[in-house]
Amino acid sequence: MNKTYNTIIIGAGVAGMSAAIYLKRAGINFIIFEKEMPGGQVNRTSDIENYPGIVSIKGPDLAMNMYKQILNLGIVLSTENVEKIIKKGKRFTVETSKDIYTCKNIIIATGRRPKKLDVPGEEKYLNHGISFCAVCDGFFFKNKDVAVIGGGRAAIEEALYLSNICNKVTLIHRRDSFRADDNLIESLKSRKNVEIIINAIVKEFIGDETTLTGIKLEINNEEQIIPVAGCFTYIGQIPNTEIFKDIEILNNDNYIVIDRDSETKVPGIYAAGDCCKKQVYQIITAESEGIIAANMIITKENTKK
């Protein structure tokens, strides 16, 4: 059955939910699709301490607060998976795993996903010792030895989080410098149960038939095995934009290009959050982009009245 809306929002992370709140308050007819957990990557963040007005909050708590807010407004999330977008004149057809919809506007807020190392053993031990979310899975490694791979802010923050519940945390970084705030790095160095290994290349994940037991590294052309029960990887992100490759809104890195109004070069298609090419990837910028996209749609509708 064909269903028609003014706007379709794809993704219910902080960007998508922010857009939904503003569209709902303006009386715009829309539907929001989210195939996973509302909140997106925020659910994988332990402590958020750079959100203006909130001294500190857990990532999952912020996501749940936003989800409760949209539920209180009567907004219902559809769990359908969007598979294709087709432009037909001034309207769009959106095909999902369950139905076909038409709309005048689309807000893409599909976020990003963790990048993999693509080394032997990674696929075998994924979810059997290897994880991309310390907040989600750290508890399973309480009082055990774990490793964190990466040198950015996320890696440092999650290593700090794990140091509070694990016996030992080994931070593995392929370079000799870090991409994180100095205060975070100094805090990590001060933890007695944290070891930092730099200039190390991950060569292989090793273990038995079902369980990770160690990581093989190359350090100064020599191999070394680090015994661990778990490993958390934070080496970058990949935008979730594969399904949009046919509508010519992506750059060479598959990020969506938007203007100051959060609109792509295809009129009527907007984007917000971490799936977009931009300078700053933060919760507050994702929210603002979603709000800008929603307000542009609201303004267009009010102009027609």
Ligand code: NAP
Given for the second form:
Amino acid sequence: MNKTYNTIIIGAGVAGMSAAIYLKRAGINFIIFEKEMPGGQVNRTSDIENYPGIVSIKGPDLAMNMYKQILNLGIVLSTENVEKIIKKGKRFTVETSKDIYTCKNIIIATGRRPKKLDVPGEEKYLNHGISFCAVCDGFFFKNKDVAVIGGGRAAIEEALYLSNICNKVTLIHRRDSFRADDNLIESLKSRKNVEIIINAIVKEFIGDETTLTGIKLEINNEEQIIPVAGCFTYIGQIPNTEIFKDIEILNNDNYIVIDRDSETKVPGIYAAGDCCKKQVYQIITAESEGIIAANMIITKENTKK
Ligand code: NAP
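I have the form predicted on its own already, so could you send the form predicted together with this ligand?
Below, the chain from earlier opens the complete complex, with every other chain and molecule after it.
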């Protein structure tokens, strides 16, 4: 097998897959690595209704459509975990769980992962009542009482999704104002089976030997226990950039800094999507950054010919 490529894409979320589509159509020799399933965070999103041109689509369906598109182009995802990048002159060595590769360009599209609350009981009841994905696990709590923690767009959207399945949804937020569009909040408030608790701090997850049964909150200096069968935490994300610490492309919050060409300060290393420091974290902006990175690489190759 030829282990030298023009470009290596790390991550097959929407940013990485978008870059792959453009590189393939331009005839660039590349490989794309993904350690889990294609689609990344989009797989954890319920209904997407702000993607221009598509009125409404489930996150996993959008991810699958994009995956089919790359398969139709003959692109093969390589299931490998990238462990290290080393710069060697104008080339890079990329070490994965399976092999060592060399390339001229890298597009990092490793996304973000859900942030945890770090309170007692969280580890114990993870996957035993606590989840970070309403689309994946909501059905297990059909007709039961659940809580959603967070006051951002993800929390509100997923609370709406769960209110269609569960008996009762309690949204718990640490402040009294939200980081989501008013229409979403109004929509949530109008649901009869939704309760919103504000200014509430999660102190502990409680339960029996194996299963979550409630959440201990502190509200106005008083403790209160909310009985729930499930809890979905949506309190933001952490970029998946730990393996890039040595190549000096991260800011203090561990996000990758890119310019308007999606390039980092290391020539030849590009980044796209939610692992980057930016203003707008949307599917369409991730796709756009991936496509810009791909086109910069295509232009570089074409101007050499
Ligand atoms: P976010 O906007 O950063 O909101 C995180 C929420 O969690 C905030 O309300 C925050 O409270 C709360 N929080 C953070 N740490 C906490 C802690 N330790 N304990 C309790 N609460 C805590 O995150 P997000 O909702 O995941 O959204 C991230 C980005 O993705 C946003 O730009 C959003 O617009 C975008 N997004 C887009 C879509 C879509 O287009 N369909 C869907 C989902 C998300 P404070 O407000 O007090 O800080």
